[in-house]
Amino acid sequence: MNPKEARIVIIGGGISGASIAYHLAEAGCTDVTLIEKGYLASGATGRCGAGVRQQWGTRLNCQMAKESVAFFERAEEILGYDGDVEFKQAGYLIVGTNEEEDARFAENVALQQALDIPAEHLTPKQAKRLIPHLNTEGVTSATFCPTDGHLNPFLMTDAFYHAASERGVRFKTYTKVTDVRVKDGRVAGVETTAGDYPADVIINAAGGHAQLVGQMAGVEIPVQSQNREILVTEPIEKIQDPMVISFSRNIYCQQTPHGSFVMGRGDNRPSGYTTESSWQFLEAMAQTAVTLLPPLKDLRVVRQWGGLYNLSPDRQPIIGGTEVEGFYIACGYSGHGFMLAPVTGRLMKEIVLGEKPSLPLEELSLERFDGEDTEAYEQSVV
């Protein structure tokens, strides 16, 4: 069978699933159906901080992020979208607070510059020039990349949806997958609350629920999901351009084009599928935010929410095939799926169509965890 004529089912209607659908249809695949249990971007995509950064410590992550940024910069043109995905490139300022971070920053910036990513290693004084209200007490250095940024997750997903729909992709929303049918070691179709869909190819892009979908196909994926919370404040006049991140202080904070501040942190939570919000998060977030960015103390919180991080053992995505023929996965992004979605779509298209991979996919394969003690991992994240 010509791969482009295969019956393809994508499970998951977040930005990754929508990007995969678009890239497959753009490549000429004629029978593509995306199934989503809620509305598009109702899962992790619509609950994320929607930041996009190229400042990474590994070559592959830098390459994937750089190529995704290049796509986002021209998203409306590439996808033929009439709206505005609200991509704001005001940079990421990553703040360090100890010598270990300083040394890592120097290594990371050297790698990023070698890949033509315009990152810089800054002194605290230089960082304060970018954000005058930044409290630099205890700050030892920072890094900054001016082409990093933020965009609207709903509008970006909508842009992929419209482009994919125009190319023949069928979107089945409010439709829950209840089982994946496997026959003689290869996929045969999916069962849903709206009937059965035969399939030659099934792509698991179910985000926080990817492990459950894998189990339906008899594939164990070593990922766990955790609830990560975010809050948004009332809008005010523009006072901050770059996104501010501190790994050691456990915060990311940005001011959106509409004036609100969106901020989050990574707390160690039990594995599971709850997306509830908590007063503990609000208290910890407020203390950290007003210490690092003092003017935020006067802002009122409008709301807070939770969303699922799908965590792999090495915190890198899992993209590729499985032991079940025709069953592919794109999951385990560990909070970075949104920013890597354009490249995810392209890579999955290459895999499904048997094309030469444009990036070293062996680094992202499920097989890299063969022999890993995933039980110890599961215990460690609880």
Contents of the next structure:
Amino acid sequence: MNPKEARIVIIGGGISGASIAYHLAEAGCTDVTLIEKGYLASGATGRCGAGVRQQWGTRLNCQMAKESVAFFERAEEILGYDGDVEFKQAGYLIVGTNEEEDARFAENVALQQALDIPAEHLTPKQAKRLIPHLNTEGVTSATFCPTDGHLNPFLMTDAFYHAASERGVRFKTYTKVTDVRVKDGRVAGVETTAGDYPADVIINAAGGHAQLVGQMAGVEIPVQSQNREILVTEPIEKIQDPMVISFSRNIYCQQTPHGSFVMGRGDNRPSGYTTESSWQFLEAMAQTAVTLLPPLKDLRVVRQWGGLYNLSPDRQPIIGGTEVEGFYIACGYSGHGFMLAPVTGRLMKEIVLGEKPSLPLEELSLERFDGEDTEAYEQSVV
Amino acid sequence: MDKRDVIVCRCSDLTLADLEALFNTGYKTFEELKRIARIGMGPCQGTTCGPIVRSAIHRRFKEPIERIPLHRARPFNIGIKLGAIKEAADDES
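Mind sharing the form predicted together with the partner chain? What's above is the form predicted alone.
Now the full complex is given, and it begins with the chain already shown.
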């Protein structure tokens, strides 16, 4: 059978599912249906910190992020989108507070520069020049990449949605997948709250719920989901260009183009599916943010929310096939699926159509967890 | 009256024509509209635009109005300064 004529069902209407839908339709697939239990970007995509960075600690994450940035820079043109996806490249400043981190920063920057990512290792004084209100007390060094930045998750998903719809993809929102039918070791279709969809190819892009969708097909995916919280302040005049993050202080914080500050932390939580807001987060977030960026003390918090990180054992995504023929997964992004979405869509298109992969897929495969501990572990995660 | 002159959301400057254009692209709930167009996210927090959007959804999609949900309100009805939260947290520890 010509793979372009396969009946393809994508489960999940976040940025990953929308990008996969677009890339498949753009490549000529004629029968693509995306099924989403809520509305588009109602899961982790719409709850993320809206940051895009290329400063990673593994070669593969750096490559995927760099290629995604190249896509975002031309997203409106590539997708023929009338609106503005609000990609603002004001950089990411990553702040370190101990020698171990400084050493890792030096290694990361060397790796990033070798891949032509314009990151630099800075002294605290140089960092303060970029953000004058940064409290450098206890800061030992920093890294900065000027082409990292902010992207609007809702509008970027909307852009993929429009481009995919124009190419014939059907979007079924408010439709929940209740089971995945497997027959003789290969997929047969999905059952949903709005009827059955026969399928030759099923792609699990269910984000925080990817493990549950995997179980429906009898595929055990070694990921877990954890609630990660964020808050947003009132909008004010522009005072901060780059996103500021720190792994040791446990914070990411940026001023959005709208003027509000969005900030979050990565506190380890029990695995599960709650996205509740807690006072523990609020207190820790306020302490961390006001200490590192003192003028923020006068900003009013207007809202907080939670979203699911889908964590893989090595904090790199899982993209590829499974032991069930026709069942593919794109999950385990560990908090950075939003910013890698263009590459997710392209790789999944290559896999489904049997094309030559443009990146080393074995490092992203589900099988990599079969053996010993994996070598490339991404440490640069908040 | 021209729909381009009917203001639906004063905070984010959205007209009835803008709203109907969003309906045409497939968005049909307050939660979706809020995320695409910032309706309900300004100083009024949906108290002005909420009923207007609801009646527009009702007229367009023929849903009974009592079944059309308004947007989900998040913690904090009044903004609290980060510095005040930090101070309170510091006092406790």
